[in-house]
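The chain below stands alone and is given as C-alpha cells, in the form predicted on its own.
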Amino acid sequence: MALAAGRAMLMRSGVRLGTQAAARGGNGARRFMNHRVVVEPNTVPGVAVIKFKNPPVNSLTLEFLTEFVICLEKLENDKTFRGVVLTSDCPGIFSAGLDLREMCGKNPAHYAEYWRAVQEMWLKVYLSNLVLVAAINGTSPAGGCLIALSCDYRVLADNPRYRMGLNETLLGLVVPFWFKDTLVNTIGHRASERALQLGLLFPPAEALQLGMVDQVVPEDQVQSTALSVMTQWLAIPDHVRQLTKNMIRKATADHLIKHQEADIQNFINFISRDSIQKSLQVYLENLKQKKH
C-alpha cells in the first residue's frame, strides 16, 4: 500500500510527526511539522490549521499525499481536535493538484502506488469526522480544487488572479468519476457537465455564484473567516453532525471504494498510452522553459 510504504519512508528519513513540536497552543496541543505539511493549533479550542508547504505550487506528490493523510489521521486520533482549517503556506497558490511528474516516464507499479495514494487522500478528506474548512488563499485547479470541494465549507480569497476548477481536459486528461461526483454534488449536473468538458477555471465571483465556494472575502480575511465559520459548525454536537455527514456522503465514497481496484487499473491503462505520455512530456517541457 502506498500509505504504508510512505509511513516507512517517512520514518527512515527521520520525520516523526509530533517530535518536531515547536510550541504549545492555547488548547494545549503541540505544533508539529514535516517537510511538506505544517500543523498548528489555533486559539479556537479544538481547532488545528494544516498548511500545505510543498513549494513552488503545492503539487500533490506521493510524499505530500502521504504526509497529509498521516497528519489528518493524527488529528482525528487526538480527541482534543474537532475541526481543521486547510490552507496554503505558498503565496498565491492553494494547490496546483496532481504532480504530472508522478504520471510521466514511470512504470505501472509507480502509477498504481501514486493513484492509490490520491484515492486514499480523497477518502480521508471526504469522510473525515473532523469539520474541514478550506481557506483557499490562492489558485486551486484540478486536484487542489478536489481537496477544497471535499471540505465541509470553502472560503476563497477575493483576488481576480485566483482561479478554481477541474481543468483536466486542458491537459489532455479525463477526470476520474469520483472527481466528477464530487463536483456534481457541489454545483449540480449541468454546471458540472459544462465545466468539466471545457476544463473551466472560475474567478472568485463566478465560483461563488456556482456554489463552488461558500464565501469570497478579502485576501487578508480568509483564515479569520474560516475560523469564524468553524465555530458555527462546532456548535453542533459531533456525533449527530458526523452521522449526518456520513449519511449524505457515504454513497459517493462507496462508489469509489467498490471500484477502487478497477479505477487504479483504468488510470494505469490511460496514463501509460504513448499519446498521453507524449503530451505530458511536452507539457512538462514547456513548464521548464517558462521557468528559465
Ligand SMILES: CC/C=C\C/C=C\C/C=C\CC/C=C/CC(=O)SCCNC(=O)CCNC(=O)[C@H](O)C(C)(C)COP(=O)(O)OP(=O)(O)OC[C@H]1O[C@@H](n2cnc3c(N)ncnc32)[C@H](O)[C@@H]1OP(=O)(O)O
Contents of the next structure:
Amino acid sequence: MALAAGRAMLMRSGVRLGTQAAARGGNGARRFMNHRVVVEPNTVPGVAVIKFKNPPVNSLTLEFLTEFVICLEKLENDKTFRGVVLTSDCPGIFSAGLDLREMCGKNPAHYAEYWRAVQEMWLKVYLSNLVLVAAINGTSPAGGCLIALSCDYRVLADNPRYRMGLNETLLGLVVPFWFKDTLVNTIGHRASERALQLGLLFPPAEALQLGMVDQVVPEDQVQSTALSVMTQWLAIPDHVRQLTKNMIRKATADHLIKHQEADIQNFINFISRDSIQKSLQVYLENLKQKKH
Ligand SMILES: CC/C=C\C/C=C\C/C=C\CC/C=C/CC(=O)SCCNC(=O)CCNC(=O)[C@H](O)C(C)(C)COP(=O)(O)OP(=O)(O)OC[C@H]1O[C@@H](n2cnc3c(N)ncnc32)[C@H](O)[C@@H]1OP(=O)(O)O
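Having seen the form predicted on its own, the form predicted in complex with the named molecule:
Okay, now the whole complex, with that chain kicking things off.
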C-alpha cells in the first residue's frame, strides 16, 4: 500500500496524522510516536523497535493496521534502518489478533476496507526488505500469530500462560488461505493440518518443538535476545539477503496478490452470513462474561 493510500485510510478512519510526534530520547535518538504504534531506534545501530500499543489487547483495528503499515514504510524508506524488532507494550499480550468488532455488525463496505487493510499489512510484513524479528512477549492468537509467523525470526517468552497459534475454527471461522500458507511454510503440512482444523493454541515448549518459534527464552530476555539475533542477520549484506528472502516468499505472496479482490469478496460473503455474525457475537460475549 502506498503511504498516501494509508494516510487517506487514516483520515477516513478519523485518525489525525497531526497527532504523530517525533521526540528525542535521552540518547538523542529519534522516537516516533503514534497513538497505537511506538517506534524506538535502539542501541543496536540500524535497528528500530516497534512496540504495539493498542490496549487492552493489541487487537488489530483498522486504525492500528494503518499506523503499523505506515511505520514500517517509513522505516523501509529511511536507509538508516536495516532491521526491526516487533514487540508489545501491552503486558502479557503480543496481539489478540483481528479486532472482532471490525468484523461484527458492520456493512459490506466496511468489511472490504478492513479486509484490504489486513491483506496489505500481511504483504508489507511478509515481503519486507528489512530483517524483522518478533519478540513475542505475550499471547498471540490468530492474526497476532500471523504477524509473528511473517517475520524472519521468532523469539518467544517462556511463560506457560502464553499461547500461540491460528485458532480461527474455535471462533467458527475458516482460516484465510494465506494465513494457512504462512503456517504451512513455517511448520509443514502435517502439523498445520492438525493445528488448523483443531484451532490449536500452543504453549511455548510445544511452539518451539513444532518450529512455530525459533527460540524460547526467559521473559526478561526476549527483547535482548531478539536484538542479538538481529546482529547475526545484519552480518549478511542486505541485497543478497533480500533477494533470497524474496525468492523464498514471492510465490506465497503472489498467490494472494493475484486473488486479492476475490479474497475480499469471499471475506465479505462469509463474514456477512447470519450464522457467522451470531458466532462472533457469542464469542465476544463469552470474552466479556469470563471476567464475571
Ligand atoms: C467458505 C469460506 C471461504 C473463505 C473464507 C474467507 C475469509 C475468512 C473469514 C474470516 C477469517 C477471519 C480471520 C480472523 C483471524 C483473527 O485474528 S480472529 C481473532 C482471534 N482472537 C482471539 O480469539 C483472541 C480473543 N481474546 C482472548 O482470547 C483474550 O482476550 C486474550 C487471551 C487475548 C486476553 O485475555 P485477557 O487479558 O483476560 O483480556 P480479556 O479477555 O478480558 O479482554 C479484554 C477486552 O478486550 C476485548 N478483546 C479481546 N480480544 C479481542 C479481539 N480479538 N477483538 C476485539 N476485542 C477483543 C475483550 O472483549 C475485552 O473487552 P471488554 O473489556 O470486555 O469490553
